[in-house]
Each structure stands twice: as C-alpha cells, then as structure tokens.
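Below you'll find only one chain, the form predicted on its own, shown as structure tokens.
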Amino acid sequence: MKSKITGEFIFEDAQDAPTKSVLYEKHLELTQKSQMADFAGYIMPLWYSSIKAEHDAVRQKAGIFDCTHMSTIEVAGDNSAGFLDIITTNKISSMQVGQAKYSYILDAAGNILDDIIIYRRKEDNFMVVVNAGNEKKIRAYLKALLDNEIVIDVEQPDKKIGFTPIIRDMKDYACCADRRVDIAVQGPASLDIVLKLLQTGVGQDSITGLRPFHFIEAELSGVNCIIARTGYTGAKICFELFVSPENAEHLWDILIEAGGLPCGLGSRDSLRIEAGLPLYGHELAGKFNISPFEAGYGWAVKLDKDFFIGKAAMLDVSKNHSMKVLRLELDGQKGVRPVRGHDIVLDDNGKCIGEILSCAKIGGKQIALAYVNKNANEPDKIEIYYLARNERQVQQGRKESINIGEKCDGDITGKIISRFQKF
C-alpha cells in the first residue's frame, strides 16, 4: 500500500552559533553587549536608549533599524517571473519594474514557509527579501525545487515546475556581485532624511512621489541604494534602503547624522504589534499554523491564479477556517499586570474564545494580537484571563490552560479595535 503524499516540506535546521550582523561594531558604539541578544541567528540590539523612546521616535520623527540580518535573494533569468508565480501566492508576472509585492511561500501541503516581499528590478530580475529566521529553510526549499526533489502538487505528484532561474545569495560576494543588505528608515521625518541625502541631479519628486510598495535605484550621499517605500512599523512614511554590505556602516552613520534615531528589536516589535502586523511564528504559521486568511492577509493569496504551490490547501482554508486574528486594546496603566502570549481572551459572557499571540505596552495602553474563534460574537468589551506563570500560582488556583468555550472570570478588560492601523 502506498503511503499518502502530504506535500509537507520537512527542514531540520542545525543550530549554529549566532552571527554578528554587518552593523555589529556600530551597535557596540551605541549600546552595551548586555543589550544585545541572539535573534534569528544574529546578534542584534534590543534597544539603545529605551524601547519607549525609540517607539516614540518612529511615530513622531524617524527611527533607523538594522535589518541587515534579513536574507536577500536574487531570482533572475528569462523564466524568473514564471518561477516566482508558481512558488508564491501573489501575482508576480504582472508586476511592473520598480514595484514590490507582499507574498507567501508555501509547501504543497499549504504550510507557510515564509512571508516575503518581492521587488522587480528588471523584467528578468527580482530581489526577494526573506525573514532571517527562515533563511536556511527557504534556501533549502528553493534548491529542492530546482533539483525536482519535492512534490509541488499533491494531486499530481509527477508535476514539475519547468523553470530554472538563476538564484543567488545577495549577501554573499561569491554568489552575487550586486550585494544588498537592508537598513530601514521609518517615521514621518524619514522622507526629509532621504531627501537630505539624495544625490544632486536626482529629482526630489522621484522620492516624494514614490508610492508605497514601489522603489527606485539612486545614490544617497554617494552610496548606491535601492530606495523602497516599504517597512514593518505601520508608518505611513517609511523607507527601506538596500545597500552593499561594504557601504552599510557609512550609510548607517549618515542616517544618524541626518536625524534618524537608532532603534532596536524591542521597538520594532512594539511598533509592528501596535500597527497589527504579523510576525512569522506568532500571527503566521507557528503553534496554530495560522494561515494568511486567518491573519487578515487573504488578499495576498490569489486563488484565481491557474496554479501556485499550496493552492489546493489554501482554497480549502479560505472556505473552512474557523479562527481569525484580532487586535485588542487593554489597560496598560502603572500597576496593571502585563498581558502575555497564551493568556486567554473571554467574551462578554466570560466564555473563552481564543488566546493572546503578542502584546506590547504603548503609553498607558496595551495593544495585543489575539487568535480567536471566527464565529464568536465580537462584544464591545472583552476580558483577559492571566494563565498561571508558575507552580505557586497553580497551587493558588490559577489555571494553566482553558479550552475554547470554557467559562471563567476575567482579570482585565479591554476592547476590540480595527485589525490594522497606519500612523
């Protein structure tokens, strides 16, 4: 009897020692080693001054972020657009040069391997930005696809992609001469900073008129950059600057001199939670295998495409998912116990409808993203139950887990707010 073909891509990552980011030495000039931590295999700053100060800088002025840990992959060749159309969920062939698109890479079982942004630099040349924590997995997956080692369609196990583009690591000189790493400039003053550094002779309207998810290639103070209107903070005015690793330190310095405040991972997380943006492993994939439709990103999964890897599974999920991600506002005044991941969300009848995925304290409020029953009523008021944090709390009667539908008394009240927000 033949075993059932699932289409699931299995990847086992060897745990290597964390790597210093391209800007590691620059971070040590601004903060202590004690404020650095391993994130996705890279040693990154958690904060420089404080999470609050850096969060406020992005909302009120401009913050700069070391995103050089992110993976940048070049997909090039006559069949590169067709290849990306098959291996990602959004429509790629119709993209214009200078346009970027948010998309997903799935396996044939419909599992999210990563959420990505694709930038079309030429008709036959794309830059794909991958989460650092998924870098090795995506490289292994792309290699397996090109080598025809994995199933791309469960219903037709012998189906092949038929395209063989050139794939290069844009952080490795041995693989790609045009190397790129990412430094983000986010917040209302980020436009002024970029304009201040814009090379003479380049029209300012090329930047001021740049629409979200579009980019140009130009020089900033003599440094060649891909200047993209993209970011991960919810800022209406935001840029990501893709520069050669050799020029990253210089660009970092001149961005600070131009008025950008260095920001660490702590504010990057609080900003994205406040804006309602998902983090892979939390509001995407992760413990609950959260799909794009549940996360609020079904628009990036084009089910009208003839085919993409994982389409059959996504079609089923789009019709039958029973959960969704909500954004909540909770009391965050001094003395209020912080809400943490896995704490329980209750409706106005005290019934469990889901749990917290991420939460951040922002001013006098806490903003949380929660995974809840799609069919539950959305009351004006919700409550949160703090799960037991330790054995002592269990002995005092606090529960370690609560099932959907189970009733209990909440500890803190809040309300449901709009799923996303721009600042």
Given for the second form:
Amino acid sequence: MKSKITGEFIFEDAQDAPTKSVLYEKHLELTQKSQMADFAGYIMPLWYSSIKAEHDAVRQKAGIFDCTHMSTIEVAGDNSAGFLDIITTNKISSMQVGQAKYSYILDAAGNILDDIIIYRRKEDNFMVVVNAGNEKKIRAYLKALLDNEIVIDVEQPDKKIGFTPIIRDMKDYACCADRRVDIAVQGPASLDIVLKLLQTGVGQDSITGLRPFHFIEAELSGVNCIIARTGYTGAKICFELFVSPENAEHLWDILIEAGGLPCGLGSRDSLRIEAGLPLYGHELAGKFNISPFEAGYGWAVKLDKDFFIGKAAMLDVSKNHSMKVLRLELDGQKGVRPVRGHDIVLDDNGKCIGEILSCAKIGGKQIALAYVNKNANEPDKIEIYYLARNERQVQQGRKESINIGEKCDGDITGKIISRFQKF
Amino acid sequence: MIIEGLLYTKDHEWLKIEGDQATIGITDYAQQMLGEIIFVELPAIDAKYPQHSELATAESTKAASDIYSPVAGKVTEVNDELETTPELINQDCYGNGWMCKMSITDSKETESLMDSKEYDEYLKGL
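Here we have the form predicted on its own; I need the corresponding form predicted in complex with its partner chain.
Now the complete complex, all chains and molecules, led by this one.
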C-alpha cells in the first residue's frame, strides 16, 4: 500500500545562537543591552526612546527601522519569472521592471511557508524579501525544489517545475556581488528625508512620483540604494532602502541626521497591528494555520493561474473557510488591563466568537486583530474576556480557555472596525 | 540604579525592611526590562502570601510579568495610585512606584535575599 502524499514541507530548524544584525554596534550607541532581545535569530532592539514615541514619530514625522535581519534572495536567469509564478501565489511574469508584489510561498499541501515581497529588478532578475524567522526554512525549500526532492502537486506527484533559475543569498559575501540589506524609513516626512539624501543625477520626480509597490535604483549620500515604496507600518508615505551591508551603518547614521527617529521592534509591532497588517505565525499560518483568504489577502492568491504550488488546497480553502481575521478597537484608557493573544472575543450576547491574535495599546485605545467565526453576527458592540494568565487568577475563578459558542461575561467592551487602515 | 540599604531578589523585586514591616517594589532593572508599564494588578489587603508566591502583576506594552512575594507575609497596604498611574513604576521604582507593604511572617526568610552589593554583582553576571 502506498502512503498518501500530503505535500507538506516539514523543516526542523536548528536553534543556533542569535546573530548580531549589521547595525548591532549602532544599536548599542542608542540603547541598552537590556532593551535588546532575540527575535527570529537576531539580537534586535525592542525600543530606543519608548514604543509610544517611536509609534507617534512614524505617524507624524518619520521613523527608521533596522530590517537588515530580513532575508534577501536573488532569483535570476531566463526562466526566473516562470519559476516564481510556480512557487508563489501572485502573478509574477506580468510584473514590470521596477515593480514589487506581495505574494506567498506555499507547500503542496497549501500551508503558508512565508509571505514575501518580490521586486523585479530586470526582466530576468528578482529580489525576494523573506521574513527573518523563515529564512532557513525558505532556503531549504528552494534548494529542495531545485533538486526535485519534493512533490509540487499532490495530484501529480511526478510533476516537475522544469525551471532552474540561479538562486543566491543576497546577504552572503560568498554568493553575491550585489549584496542587499533592508533599512526602512516610514512616515509622512520620509519623502523629505529621502529627497534630502538624493544625489544629483536622478530627478527628484522619480522619487516624488514613485507609486506604492514600485522602486528605483539610485544613490543616497553616495550609497547605491534600491529605493522602494514599500513598508510594514501602514504609512502612506514609506520607503524601504536596500543597500550593501557595508554601507548599512553609514546609511543609518545619515537617516538619523536627516530627521529619522530610530524605531525598535515594539513600535514595528504596534504600527503593523494598528494598520491591520498580518505577522507570520500570528495572523498567517501559526497555531490556527490561517490562510491568506482568512487573513484578508485572497487577492494575492491568483486562482486563475494555471498552476502554482498549493493551488488545489487554496481553491478549497477559498470556498470553505469558516473563520476570518477582524480588526477591533477596544477600551484602553488608563487602568485597563492590556488585552493579549488568546483572550476571548464575545458577541453582544456574551457568546464566544473567537480569540485575539495580536493587540497593541495606541493612545487611549487598544487595537487588536482577532480570529473569529466568519458566520458569527458582527454586532456593533463586542466584549473581551481576559483568560487567566497565572495560577492566582485561576484560583480566583478566571477561566483558562473558552470554546466558540460558549457564553461568559466580558471584562471590557469594543467594536469591530475596518480590516485595514492607512495613515 | 541600585539603592543601598534595600534587599533584592533574583526576580528583581526590592524589599525595604522597617521592623516587621516590608515595603515591596520592582527594581530599576526590572522596569527597564518591562518598558512602559500600563497596568498593575495589586494584591488584596489582608491577603496572606507564602514566600515566592505570585503577589502582583505588572503589564507593559511588551509583556505581562508576575511579581513574587520576596518573603511570606500579610498585605497591610497597597499603592492605589498605581491603578491609574502605573507609569510611576517607570518614573520612580524605588519611591512613588512602590507596590505594597507587608507584615513579615518570618524575618529569617530575609536572609536568603541579596543586599545592594550582591544584587549589583548578580546583575553584572546576567
């Protein structure tokens, strides 16, 4: 008897000691070691001044972020577009040079391995930006694909991709002459900052006229940069700058001089939650294996493509998912206990309709992303029940879990707001 | 910042002893680790706590952190102001940011705590 092919890609990550980002020494000039933490295998600053000050800087002026931990992968060669069309969900061949697209890498079972942004630098050259936490898994997956070691179509286990592009790690000295790491500058003043640093030779119009999800390559203060109108903060005006690692410290310094406030992982999280943007492992994949359709990103999964890895599973989930991600605005004035992941969302009858995935305190409110029953009524008013967080609270009668449909009395109130928000 | 004359735990609580009364709070290191504190859950007055039991909770934008009773005792007073101004812990953790007062059950338990020099050494080793 033959065992059923599931198409699932299983990757066991070896837990290595965390690496220092290329800006580590710069962070130590600005913050203390105690405010740095291991994130996705990198020692990164949680905040420099305060999460609130950094959050506000991005909404009102401009903040800069060390994103050099993000993985950058080059996919090049004659059939690189065709390859990316098969291994990711969005349409890649039709992209223009200078355009960027949000997409997903799935396994043949339809599990999200990562959410990515693909930048088309030439007809036959792409930069793929991968989450730091998924870097090793994606590299192993790409290698297994090129080596024809894994099933790409559960229905046709012998199917091959048929394309063999050149894949290089763009952070590695040995691999790539054109190395790139990401530093983000986000917020309304980010345009002025980039213009201030722009060298002559490139028209200012090419920056002011740059549309979202487009990029150009130009020099900023003598440093060759990929200047992209992309970001992870919900800011309408935002840039990600991809430079060689040896220029990262210089660029960091001049961005601060030009008025960018250094921002850590804390505000990166509160900004993306406020904007409704998903984080891999929380609003995508993770414990509930949340699909793009549930997360509100069905548009990035092009079911009209002939084939992509995981398409059969996506066709199914696009029609048959029972849950979805919602954005909530909750009480958050002084003295209100902060809502955390797994706390319970109740409808206006006190019935459990789902749970919190992420939450951030923003001003006098809390903004949360929650995973709720798609068919539940969406009342004007919802309530949140705090699950017990320690033994003491359990002894006081607080519950440790509540099932969907179960009733209980909420602790604070809130409402459902639009799924996304731009600033 | 470490204050002389106080006693310290490995979990970064401080204890100020006056007779059989102790004032309890969290250290500067702890408040820095937590970041902006936005919520504090204080113990009930008259409640009794064994040594090392969960006494209070401080929640920041980053994490929820349990605060353990450095010694066994009965709560005699809590700092109500923290309920509306939890940031007092960030601003003045050894002063206005104190959390509660206890009457100590067994003063021998304080021998297991660190003095300011020992705590300083302990922090250097972290």
